[in-house]
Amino acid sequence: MIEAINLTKRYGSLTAVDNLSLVVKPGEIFGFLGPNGAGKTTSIKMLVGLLSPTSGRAVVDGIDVAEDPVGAKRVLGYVPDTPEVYERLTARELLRFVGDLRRLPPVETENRIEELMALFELTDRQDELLGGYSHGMRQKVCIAAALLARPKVLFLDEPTVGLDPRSARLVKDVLRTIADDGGAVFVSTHVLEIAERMCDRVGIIQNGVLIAQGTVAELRSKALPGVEGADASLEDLFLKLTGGEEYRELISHLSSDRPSSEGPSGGARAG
């Protein structure tokens, strides 16, 4: 459903994404992880056709994104990392606009709007201007817009940022339902606990290079082979693979370098 073939993006001497190759199959939720600036958003924008790669190909549901960008966009939904909305439209008006862009029949659009507004608990606010919405409410409207046309493939860039725990759980359940129905979900997130619980497979990108991909069990065997990795969390694996353990050592040294609260004799210091 999703295939990146040697995707590369360069900005002058800077290589933001370097020969990214991966496959996401029907029924999968694929988690895309990496430190800030690793190339996650650039990769997603190339996969959805918002950014032209320097080299390589992006294929969605068998459609080459560069050769048939409109055809590719018909089968995918995209939620960006920042919920940008038209502040002088209401939620209902925005979704109608998206329905027009998608060329959905008006009756289908209206029915779908009612479903999605109820699902995201926005029915009572759907006729208010989006300029008055909180960050979390705007995020839910953007997710609703991406789901409006029932896409086969869904890309989400940090979808749970700004959501309360109830809404975040709802989004996770919706994504699982899409995958279980045969769709493919590609999601980037910094919340490793969410990725570990929700994703079937994950890929870790660092400095534009995909350094690991597979199930959590497969990453355990690669990053922490043997008994030591048996119960390792995705956070442990992420830090091991990206060199984050160095920060733990630095913090440990800082802690050990603190002045003792006791005097030379071992007794408590005088106040």
Given for the second form:
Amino acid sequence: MIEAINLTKRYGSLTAVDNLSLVVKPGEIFGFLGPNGAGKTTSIKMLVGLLSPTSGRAVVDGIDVAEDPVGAKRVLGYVPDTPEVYERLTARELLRFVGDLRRLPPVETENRIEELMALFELTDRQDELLGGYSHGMRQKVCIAAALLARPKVLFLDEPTVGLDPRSARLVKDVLRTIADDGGAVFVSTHVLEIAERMCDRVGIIQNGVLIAQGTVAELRSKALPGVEGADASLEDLFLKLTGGEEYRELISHLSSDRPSSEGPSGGARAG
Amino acid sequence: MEFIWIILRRDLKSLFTLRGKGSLREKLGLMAGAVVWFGLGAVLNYGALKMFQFLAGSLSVVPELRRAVEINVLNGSSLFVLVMVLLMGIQTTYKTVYESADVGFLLSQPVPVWTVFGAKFVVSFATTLVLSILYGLPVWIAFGSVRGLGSGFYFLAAAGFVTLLLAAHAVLNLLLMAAMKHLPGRKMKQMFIAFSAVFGVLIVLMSQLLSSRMSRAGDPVAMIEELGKGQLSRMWYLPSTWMTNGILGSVAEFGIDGTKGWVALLLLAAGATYAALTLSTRWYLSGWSGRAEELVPAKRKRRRAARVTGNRLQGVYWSVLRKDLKTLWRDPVVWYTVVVGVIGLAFFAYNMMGAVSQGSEGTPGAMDGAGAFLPSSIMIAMPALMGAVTSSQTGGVSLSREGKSFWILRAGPVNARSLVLAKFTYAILPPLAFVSAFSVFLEFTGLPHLSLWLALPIGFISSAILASLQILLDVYYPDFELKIELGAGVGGRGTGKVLITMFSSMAMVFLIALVLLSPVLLESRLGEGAGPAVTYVSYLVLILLAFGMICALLGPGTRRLSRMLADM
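Based on the form predicted on its own presented above, generate the structure block for the form predicted together with its partner chain.
Zooming out: every chain and molecule, the one shown earlier first.
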């Protein structure tokens, strides 16, 4: 349902994404992990048709995104990493706008808006201007806008940032339901706990290169062969694969070097 | 004070350090801004110089009247600067003091709150000073030059303006701080917009009324009488009067005791600044932190919104157009520009009616011949100009105004052609509305005009040319950081973009007017008999121009937008 074939994006001499190839099947939630600046957002933007790849192809539900971007966008939903919305529209008006862009029947749009607003507990605020919404509320509206047309394929870039635990849990449940109904979900996240619990498969990208993909169990057996299954968390895996372990020593050094309220000279030093 | 200097030093450094890819562009922009600033000052100075020279020559036998007129002019310019501070300063101050991106960071540092406020106070004061002094000081320099006054006068004039602006700025900050503490942030913004808009409209109204009265006065003596009617110097309670009296106290011929004016002005400036800095310790933090608060809207509004259902036109074109128009109604800046445009147009008609009743013995009315083209072409060009100015801030930059929300369109099933057409429709509405309404209005006046069957198509074609130009400019040079309205974001970027759109539109209006005027302009060369033929050729040229612009919009413009939708 989602296919990246040797997707590459270069900005001059910098290769942001290098030969990314992956497949996400119907009914699957794919977690896309990586450190900051690894190329997650660039990859998602190429898959969604917001960024032209330097080379390679992105295919969504059998539609080549470069050849038929409008057709591809008709079947997919997208939630960006920052929930920027029209501040002078209300949540209901924004969702109507999205419904009209996608030519949903007005009655269906209205019913769907009611459903989604109730789901995300925004019913009481849906006729307020979005300019007055908090980050988390805007995030919920963006997710609702992506879900409005019941897309077959859903891309979410850091969807739980700014959400309270209750809403984050709700999003996880919604995504699971979509996948169970045969949809494909591609989600990038920093929250490894979410990826571990929610995703059927994960991919780890570093410096633009997909360095590993598979189920958490598969990655665990490949990357940490000596460790018993339940003892190695996805965090351990992530740090092992992305070279994060070297920072642990630095972090422990920094924590022992913290200045006291008396000023830098009065800082207690751990041994 | 040390902390204020540390913060200011950083601000100054970032202002004067131009690095990176955009450095040449930024430098050029800065230079262009300086040229425009000094150019405007030179123009004002030249105009004032000519006026004072005229007064010196024509009123040499009545020095009392000359002095009275000079005091009125000088006081008027000082008052204008004061009003400008209230009009522009409130926006500059709000943005600098409450919406600068670094305020949150600075307040989180171990420095007293008043020092953060103090640094922002200085920055906003400097900005206001640079913007406002341009409107006043050149007049005083011209006055001193004609009167042959020494360098001490110029120093006093500069000092007077700085003190006046400091006083006004401090009072403004006090009011702003009090309001920000006690009113919710977003409500405040709306209030400021209304406040600024009212002042702006009043200034336009007053200047138009004055220019109308002056133009109707006919001869210079009547104009002087009109100027002499002003009683500005009697407004003793205004700080601008204190400043005028203070500076003119140094000119012996006027016989004014300037000491009282200086004392009052200095006391006000020092007292208000001290009060603002002192009160900021208690008020600034709570005002800043509450700047984005929102009131829960009334239930009545919600019920009304909930009723809007049923069938509606769908697809990219209609939904984008409907969305743009919906946000249009909620934008006070638009209403301000529309009101200013209507006022300008109304006074233009009023002045024309005066000119026609004075100068023309013929029977004005609907005329389709070449002879009617001089005034009747202007009757098309003026509303088109006003409409283009309005759309320079609305439809003409509507792609840029998508801002960071542009991803919603980019991620949706949006084809570029429908989007271009929606934006074109949005951009054509203001000039078309202005031209149509004005053409209909002219039918009921005695002013020369083209008949409706001719005026409306010409108006439509002219509006289409202007809208195509604006959308093309917006597609090729978008600025998604564009923020026009007060309090919309950090820095209020995009003034340059709006000005470029506006000036380009004005140039296009000039070109359209030139084409429409060509029958009159070419009459002497081609002979009277060629009039009708040239008229038809001018129509054809206009149609071809519109055709070319629309083709450029639907061809290269659409392709460019298509690339933007797929890759940015």
